[in-house]
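Next up: a single chain in structure tokens, the form predicted on its own.
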Amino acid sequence: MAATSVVVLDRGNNTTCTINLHGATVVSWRVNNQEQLFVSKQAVFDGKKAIRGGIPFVFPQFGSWTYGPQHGFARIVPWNLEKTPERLASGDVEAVFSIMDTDFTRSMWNFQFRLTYRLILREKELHFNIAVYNPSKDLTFSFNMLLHTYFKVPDVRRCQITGLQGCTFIDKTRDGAVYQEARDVVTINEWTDRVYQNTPQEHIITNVVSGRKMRIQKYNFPDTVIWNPWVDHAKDMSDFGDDEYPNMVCVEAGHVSSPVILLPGTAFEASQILQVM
């Protein structure tokens, strides 16, 4: 199959979704035909290096890792469509990818796994529903996982972010430093690398596309982590422009700051819904 195969969620009145099967990135979510999420004009698409932009998906690793690469395989290989685009009763759209463990997963991370990934496409809403099962006998093991959200926004010094008041948080611009947050909206003018940590179902990003709100439900992703390279990390980037920064912030609903530990034939599931308000 092609490095650059793409499925596409298609609900009429201009409300689609476009998957990359590299990583089962999302790289496209139109609603009356607005696009939702950012992808760098330097986003490379070889099949091999992360999609820049649109919904990477992190796992078994967030960050650096010592046996592959930075946030681990899921986003860098082939995904299988599972389920063909579909039409349900409601009008929805639904399809399902996956993934299992192979020879070149094996030989970073030695475990048998199954991962899906069932993407709703609604009126308004993307509905993301993931399973990681375990089918080994008796291994246990454990990851992260986290869904690597870019938000296209007009300029991201005025967007605000709801629902991290009194969060801790690790700041990773200061070294992993830990505070508390003390604003009742987070703001964003500056390099901004953050994993919040137990962080409430929902977040509301105002000033998006078009100065809507964007809403956030989150299940079982307990850590949220907002991230922003700035003009000093842009440039650190060749497949980022220098200059797109002020139109992206990453809003993204993970589970990172604690490993999920799966025992033997037992699965995690983990959703996440956006809504255009």
Ligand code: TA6
Contents of the next structure:
Amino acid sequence: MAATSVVVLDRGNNTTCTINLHGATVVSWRVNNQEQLFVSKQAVFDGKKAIRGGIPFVFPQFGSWTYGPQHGFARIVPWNLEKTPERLASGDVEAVFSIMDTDFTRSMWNFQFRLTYRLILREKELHFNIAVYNPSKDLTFSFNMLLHTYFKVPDVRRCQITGLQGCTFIDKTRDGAVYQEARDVVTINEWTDRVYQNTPQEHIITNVVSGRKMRIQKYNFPDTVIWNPWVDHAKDMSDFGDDEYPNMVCVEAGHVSSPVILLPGTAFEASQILQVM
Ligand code: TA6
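Now show me the form predicted together with the ligand; what you just gave was the form predicted on its own.
Time for the whole complex; same chain goes first.
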């Protein structure tokens, strides 16, 4: 299957989820015909560049990387469709994607690994179940992982994000200085790029598509990254429209402020549930 092929999970009722095999990037999630994810009109679909929008999969590195591309290689390699979309007894639809080490990945990160990504489309929910396995007999490896979710919003200035009060955050807009969040709800009115550490399992974003709320539940993802490039940094990105920043907010569940250490023969599991409320 070509690297830029897409796989569609269709639950009926105009509720679908579309995944591009390039990076296993979820590029659309429609609930009753309402798109929940932002994808830039200028996103590039060449099977090489990371897709600007949807849910890029960040692994094994978050941020800049000495040995490879920013945010790692998982979002720029072709994934296998391990299990074609299947309707479950519940009426939900499930599919499984996977990658394992190749000459390309080992040229940057010389470890054997196997990563599986199970997606389940429910009526108003999208479930993500992830497992990383270290098949080595003797080599331990460490990694970061993050779901770089771009939520579509009518106006980011009207969004409020809960569940960050009291959390420490690294502010990448202020040279990585560390602060503590005082607000009970976080709002965005400027360039925002923050790594919140040890955050609760749940966040709610208000005023997403058609004024609804989006609930994020995460397990084994201790961190939450909040990002909006605003005016200035929107211009820095060739695959992002200068005027698109008001219509997206990234709220990203991840394991980034400390690495996961994976011993030989062991596995790491993490999951996320997105729910339209
Ligand atoms: O997750 C937020 C962030 O790390 C920002 O620093 C910003 O760089 C964004 O990701 C987009 O990164 P990208 O490599 O996709 O341009």
